[in-house]
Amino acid sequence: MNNSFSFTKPLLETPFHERTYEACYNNDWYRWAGYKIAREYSNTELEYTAMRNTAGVLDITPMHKYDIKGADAIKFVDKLVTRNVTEIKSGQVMYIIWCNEDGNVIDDGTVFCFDSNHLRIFCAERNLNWFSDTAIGFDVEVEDVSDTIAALAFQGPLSCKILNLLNVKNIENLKPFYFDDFDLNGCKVTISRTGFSGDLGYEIWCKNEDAISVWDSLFKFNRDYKVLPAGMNALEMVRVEAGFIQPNADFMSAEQALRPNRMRNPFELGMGWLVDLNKNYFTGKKNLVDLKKKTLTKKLVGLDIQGDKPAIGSVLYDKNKKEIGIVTAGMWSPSLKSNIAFGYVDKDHMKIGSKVFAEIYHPEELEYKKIWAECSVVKKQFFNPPRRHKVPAEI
């Protein structure tokens, strides 16, 4: 794969591009970390339906991947992130966030433990400088290995069954948030039971030269099981249903925000469960201890919205029509038959069951119709089927 920059080809192509280009009938592409990724292959609703009923395949190669190697690998990551990772085991994955010294979130991601001297962090945004600066004084090396690993998310209720049909041995016994090495159609791959869909699913990590073989394998049984490639639009739908937040959508990274009031701390994002204030010093701990004692002035919550018109970008009001927040992500959920969203609300409307109102502007035949929709504050995790956590997984 030639990743050299050219003005005639400003976006990089992933090792799967030969196949994603063939499948992308709409020629609708999205820029992710300098790579060309399909936004929509043919029809977003069909791609979403595949992930919720059979399985969908997403090219997630542009994710940033950082190897942390050395005697202080675990000690360093424990200092970097808000969660206690000192007890992480080989083959385990943890969901993590990290903050700046003020306690504002920089990014979230996952950390894979290969052994006590080798961890790997996966995230959506570039963090090499932050990691390298934080590593000063630790016996570790931080290396960006993003370009050396191709990756697919294989998400949906039939994902385990299809991997089982492909003779990926013992895949059904892989626990959620664990990973292992497997053989897939003669290729050595690493498979983790992780994903951004909130359903049963896996992420497959392989060498660049094995990418096409791995991609083709996942579609081998399409005569009986309709697996579809899925783009970023469909991923946005399933991640909202699952209650997963997205940097630069639901919050601005503290490293990218231009103004301090645009930053968010973990408690405002509803991610206080990832903050262990009892562990040893970590970046941002001092301010997070103070923030924990203070009353939140705003918080990201789930919203169940009246009607079927998506409320993304809508302003939120109380019953007296006082502005109290804004919607960051929203959709009509085909699976839940409900109009759902994430939104920031003020301190008086954070409790489950609180009532607020969304001012929705919906386009109808070149005109925007104003809709005043009642909303109920609910948990952000709208979709969480039992099969997501079941071991052994359904095959």
Contents of the next structure:
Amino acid sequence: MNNSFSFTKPLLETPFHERTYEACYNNDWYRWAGYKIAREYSNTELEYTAMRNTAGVLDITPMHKYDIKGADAIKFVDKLVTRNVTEIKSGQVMYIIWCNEDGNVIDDGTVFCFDSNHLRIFCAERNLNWFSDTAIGFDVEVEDVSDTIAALAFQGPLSCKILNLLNVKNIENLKPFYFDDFDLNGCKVTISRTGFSGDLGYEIWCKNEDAISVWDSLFKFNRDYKVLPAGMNALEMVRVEAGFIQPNADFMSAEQALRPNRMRNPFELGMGWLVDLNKNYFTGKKNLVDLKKKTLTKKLVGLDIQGDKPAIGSVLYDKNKKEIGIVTAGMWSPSLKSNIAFGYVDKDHMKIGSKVFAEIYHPEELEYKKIWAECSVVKKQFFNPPRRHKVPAEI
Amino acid sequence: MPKTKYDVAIVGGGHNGLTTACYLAKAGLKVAVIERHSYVGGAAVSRELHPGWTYSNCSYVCSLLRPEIFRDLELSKYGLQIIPYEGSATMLDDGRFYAHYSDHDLNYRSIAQFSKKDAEAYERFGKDVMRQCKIIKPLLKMTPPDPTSFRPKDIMGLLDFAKYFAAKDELGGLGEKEIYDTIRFWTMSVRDYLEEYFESDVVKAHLAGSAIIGTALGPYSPGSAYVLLHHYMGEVDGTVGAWGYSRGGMGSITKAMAASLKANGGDIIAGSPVTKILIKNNRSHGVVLENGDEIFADKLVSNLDVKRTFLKVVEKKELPDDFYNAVKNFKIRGSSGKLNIALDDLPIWKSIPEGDPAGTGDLHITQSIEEMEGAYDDWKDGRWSQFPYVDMCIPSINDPTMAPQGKHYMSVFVQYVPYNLADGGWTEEKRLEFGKHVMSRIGSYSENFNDIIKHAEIRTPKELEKEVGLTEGNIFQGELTMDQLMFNRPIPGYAQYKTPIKNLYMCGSSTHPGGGVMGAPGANAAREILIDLKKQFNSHYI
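What does the same protein look like in the form predicted in complex with the partner chain, given that the last one was the form predicted alone?
Starting with the chain above, the whole complex follows.
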């Protein structure tokens, strides 16, 4: 890992780079928050399969990590986010979103509670300025600790079994959305039962200097259980199956949108369940109270699409061929053998079971085939196996 | 036994019977599947026959299962997962191995080690077979129109068929040449077909395997090329011809179907062998179980093969003579054996290195097409092949649920094994001798195979027949030859899932489009029944 400033090397390397570089046969790198992360190691299909069949290892070091320390840590986060976090307990994780004053979503992430004076927020986008501004008047310090913590997502049905084989004590009893400190291969690590795959899985947080040792340990039983490093392409597949949306893919972050009409409020994203309008004042509350009373004009929904050709970038229509929305993410789901997507639809087509149509342009031997496919509006969470929630987890 | 009367009862809980039942239950009918064993699945089962090991002890790999059926029946929700595999190999006597890989460039280089010309020809072969697969794909889902009938439905069906062949957009407009190719492909021998592409013996032998699996034909027999196509027309996520493992064994497919059926209100009546289908005034109205109980239903569907249905559970007096004779003449010859083996460790092959993806898929033992034809000659002479074509795989390399950690499960499919031996019948000694013969063949290609066998289940066509109910142990419920395909399957004039008995239907692999864990016969039968009941058939399977 060589991260000294160089005008010929704009990208940072994560503490796992020595290993990811070795594994990335395709040399196909994706830029994530200024880091080099493998898009595809050698075969997306196999990397995806590992996450659904054994386990996949993803380098998620570029996640932004903000320590919130001080007597008002919980109060601060409660003001920042739409959800009530005042009851958060040590060792607990909560999924959170935060909005600007207009009630438009800036980002989503997770908050970890170490104790009432120390929380940590993990998120995809940079938020130091927003958090620091929100912190004014609270007895808290916000610190960007992104570069000091290395992180791996270890996702898949065998993830618990393998951690157990690695003598990670009592890992099977860690509940979903909880974390704890563990010893892994002689390294002190924090493990949370969280992830972006919608399956059984963990995220492992360690010191930069322990990164290689942690990485190697996860592949220790590969003769018996083939664990693969997985790239961003495979992650994209599992997160859509799981129903997880992503800023700047399914909506523009309110902090980054150039065009105001590209911003989205939580109700439009189907995240109303994360908005607690009964709790104390939080950023965006006033406008969200008003928005809640209004009829939604558009909403991000799940789509189950006829046929097997992915509706990537498709425009959505009603039965009279009137344009009513667009697809933000579409794929053939190998797990469900279904053609699934996220898309925005108008107010007349938000209900589960509504029918809309997608115009799909499918490339076939240098010509595009235009397909008019019926879509059913369904819940965004397409894949949700029982093993994901089971406690104790399968070992 | 509760005295429920069902709208439809399905005799036999194989994957097709369950598929039919699921579609009918989804359409709101009161449905029951009546199964002889305490478990459902037919030939798509997972069984723990050695503690800690799960065997896919009949069918063993998955590709043909129509994704539309998977989707309609929500099989993912009920736990089904298909794991693709990355390669396959043929092991040679000279210590080398020939491998195919899912990685295109690796595959080219692998074939080029034997012949650069063949490596290039493989691309042409792949394109031609793919075109044939595209032609056949919609036919799988079609109820074969009867070419002798003047009913509007049949005439429309034939017109659809003709239109489809001429369609510009779907297949880029098939011309005369392509139609000739199709007819040649469906009728020629696989040996002749492969000769048109390849020069290397091993390349031809590796590819010809798909044409003889489960079939009482040799690679020189006309019609064997079609069987190759039958094995290629499946897919894993859009990769036509790809195969995968069903996580948890093939039984996961039928377990998921059973769960889907129950979720839609269907019943499974297990442990209930049907001895007779009740018929009055040429109409079926129920079944009699072995224990004497009767179950009544407006419509009956048989998932049993056509011979078992009409020679065993329907009384002869109920059937027209010509139909009865046609059933008797239906070709359903047993030609395959199966070994299921629990291994203490991973086999070390003399040729394929550990970790090579070629070792994770189907592994074959054969040297040449001539050797395979010789193996067929043995079958014709009434003995198991001295040099059998062996198609084996170790699902536990990819599927972590099949065996304890570090241990493995191996499925060994053996071609050819006769149903009747020339030197007297099958005995327990002969069955064990057959198993030993196959294991010693495999052992000669491995460093450690003989030392790591913990348990082996040895099955001749007799065991396949006894356990699964397949007549003569034929895995396809009847040969896949042109005289028994499309509007001829199973019996000319009865290719539309109907029988001479009113309210009695067929849904098994004896019907179009035939065998393999495909589900298409079951779905097609459900559609016909729903049409007869004037009900909607809701499906991605159109």
